[in-house]
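Below you'll find only one chain, the form predicted alone, shown as structure tokens.
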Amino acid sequence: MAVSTIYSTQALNSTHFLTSSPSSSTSKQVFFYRRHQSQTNRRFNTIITCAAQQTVVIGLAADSGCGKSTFMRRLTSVFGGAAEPPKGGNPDSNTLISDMTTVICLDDYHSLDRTGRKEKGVTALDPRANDFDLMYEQVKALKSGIAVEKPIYNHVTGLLDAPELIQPPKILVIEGLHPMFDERVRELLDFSIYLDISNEVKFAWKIQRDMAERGHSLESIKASIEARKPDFDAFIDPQKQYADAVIEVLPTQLIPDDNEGKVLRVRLIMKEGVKYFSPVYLFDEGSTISWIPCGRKLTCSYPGIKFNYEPDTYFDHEVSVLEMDGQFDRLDELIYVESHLSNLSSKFYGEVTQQMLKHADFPGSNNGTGLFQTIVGLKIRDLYEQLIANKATAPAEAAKA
């Protein structure tokens, strides 16, 4: 492990790296300049460690209230260890750290605080309210094994707090509204996921949450959704065309004219040809399959469960699509479904079922959202292991050549 010195100042709106002539192949000296908005001018001189091993970067995009936090908990659980805020740091930090992963919320790269956005008449979804230069530079630094002082957007106060030190993890997950918006950031991603919640389901979820839990009126909920929609359609939704995997949540087709959003049809759209990623399939790879599981082996109340699997195209990309409509009554019986799925990247028979049972209280654990989030988590673990193994063998292969 090498040691680097970072000098953070308030000088510029960009970050610059200058590498000195190292005394060993893994040591670096980095001069790190970044913008920090606060009430006082401060300079940070911090001695940090600089990891020689490159970080694997995963991107997760979705609108607010669409299940990113739940997905993050499922994903970090696959790698082991509970994800927690940085110890001894800002109690309002958005960062989550576990044994192998660090999850960064991209809201931290808002360039305008809540008051600033109101004054300029922009939403947090608008690119003008976000600092993509700093986002790119810091994700690039972390991917290269260099620690950064990342800003913090305080969701409680709506202000931009003092930065926090982020060490390069083995796996960095950047989650939020814009992980695939900027081409430079997009090219740093080793794998990307988009959570695509249909307008009907999003509306039903928001009504359930905001009316029941927060006392909001139906009219205010509708107004909030409509106010965000133009920016969502312009800046967030188009990112799904770049995703390696999309989890699409739709109203059920098993109940005619259902508008409650309690029973869901969920589609896992998996891009073909992605390095280190092989799509999951049902029964026979590449075939078109429609399957209603045996009621004696999988307990499910009205309206039942139906699976579909087929090859398809998605934004001109070849994809495989696995779909589940309906919900489970007993998670322990999920092993029956798991036994008919292939390319799960599980370590042992029944691991998907075990993970689902472990988090039975998480939202979506009785339907396709929880199932497909769990499967994608296992696929990301497999991708990480393949990437690391490939990097380990690369020097030996280069020496042979």
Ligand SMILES: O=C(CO)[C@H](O)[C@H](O)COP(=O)(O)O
Contents of the next structure:
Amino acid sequence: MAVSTIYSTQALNSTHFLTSSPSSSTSKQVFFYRRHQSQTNRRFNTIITCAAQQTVVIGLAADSGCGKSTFMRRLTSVFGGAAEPPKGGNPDSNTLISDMTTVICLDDYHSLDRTGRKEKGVTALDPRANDFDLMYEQVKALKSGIAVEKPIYNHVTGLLDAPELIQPPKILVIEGLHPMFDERVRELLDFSIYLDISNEVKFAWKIQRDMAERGHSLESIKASIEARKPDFDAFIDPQKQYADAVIEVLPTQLIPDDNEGKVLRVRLIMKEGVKYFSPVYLFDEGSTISWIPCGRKLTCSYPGIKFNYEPDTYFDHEVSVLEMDGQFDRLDELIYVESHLSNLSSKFYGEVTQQMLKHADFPGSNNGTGLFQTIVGLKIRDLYEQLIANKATAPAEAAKA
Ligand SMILES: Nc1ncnc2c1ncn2[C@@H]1O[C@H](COP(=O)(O)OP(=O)(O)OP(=O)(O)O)[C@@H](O)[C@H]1O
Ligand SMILES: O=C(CO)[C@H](O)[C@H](O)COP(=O)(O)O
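Moving from the form predicted alone to the form predicted together with this ligand:
Zooming out: every chain and molecule, the one shown earlier first.
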């Protein structure tokens, strides 16, 4: 495509230039701006295709193997349509696209490949192994309706592959190790979630997946968790203080000294005062409640189910905490629990139960992880709808003023 104009611009930093060329088929203009050099000497284009759209950006942070993919599948299902990798693209792409959502994996912003990390003696969790400048520029571009050519980190080969084109979606989810680490990226998020999986549970999940599905030994799983721990504590875990919602997964308290990690105590910590997000509550908003729903309307086998709901503080923020310890025997009876929860942002009575039944085969469907992931999915849909409705009325309000 012929380049018609070259702009130097203050809005972009001095290492950028902006070029534009009128599109032949529409009145829209297509712009390119190119980074002269990224932190890693890689070059990426940012392509402006439609500056009118605004993308809602959601951040999901967690360590590897902590259920991000499962959560994403539940979330995209709330918006309808299956999420697929980009058509005809790199088969090892980490991106998932559905009608409404695009999920990008922040591993794609690793600036050091597997060999590079080994040579420098850093883990993927270390900020020095990640290109936050590029992450910021590209998330910012997508948020303002600008398509980007995003790098791909290939988990099969451990190499950085040729970039893929990402169009601005209605909802962009950035998931991975560091969505809330860089202040500039954090500022771009409309809503943020942290999956806080306790060490005991993380270990049990890792064993289940990496031994059964990937053939790793128990010793190597233990060693890998231990090797990551210092960087996890330094760079990943502190992000939870910024999250609007945290899903904390702990061993059960219903079985004394349980070390199997099968029955879980899950806490949904919801920040108060977040625009377009009102926390879910049990029975009576702002009260403190302990509830054992087992009995005539909910079948429970040992060790039963216990809910708690209370106001609390979390990193100096006011929060509401909803907790579920135990697991469901019969998912269809979940409607009984759903009917006692308020502010669910569901479109109809029973939607939470319907979503849970739809994905009964996903990990965590019989406990608080699946239930709270589903609820957060509905809250994100509600937040998106409010943001869009607000945007649509804003120009009219401004014109009246
Ligand atoms: N809620 C859950 N209950 C029980 N096990 C779970 C749950 N969520 C995830 N797991 C276990 O953890 C494994 C990893 O889950 P998932 O692939 O969703 O995590 P991830 O964070 O996307 O991992 P990675 O970043 O390594 O790709 C699953 O295969 C499953 O064994
Ligand atoms: O923490 C991780 C995020 O998923 C991975 O370990 C990181 O992306 C490096 O990947 P790989 O182990 O495939 O080289």
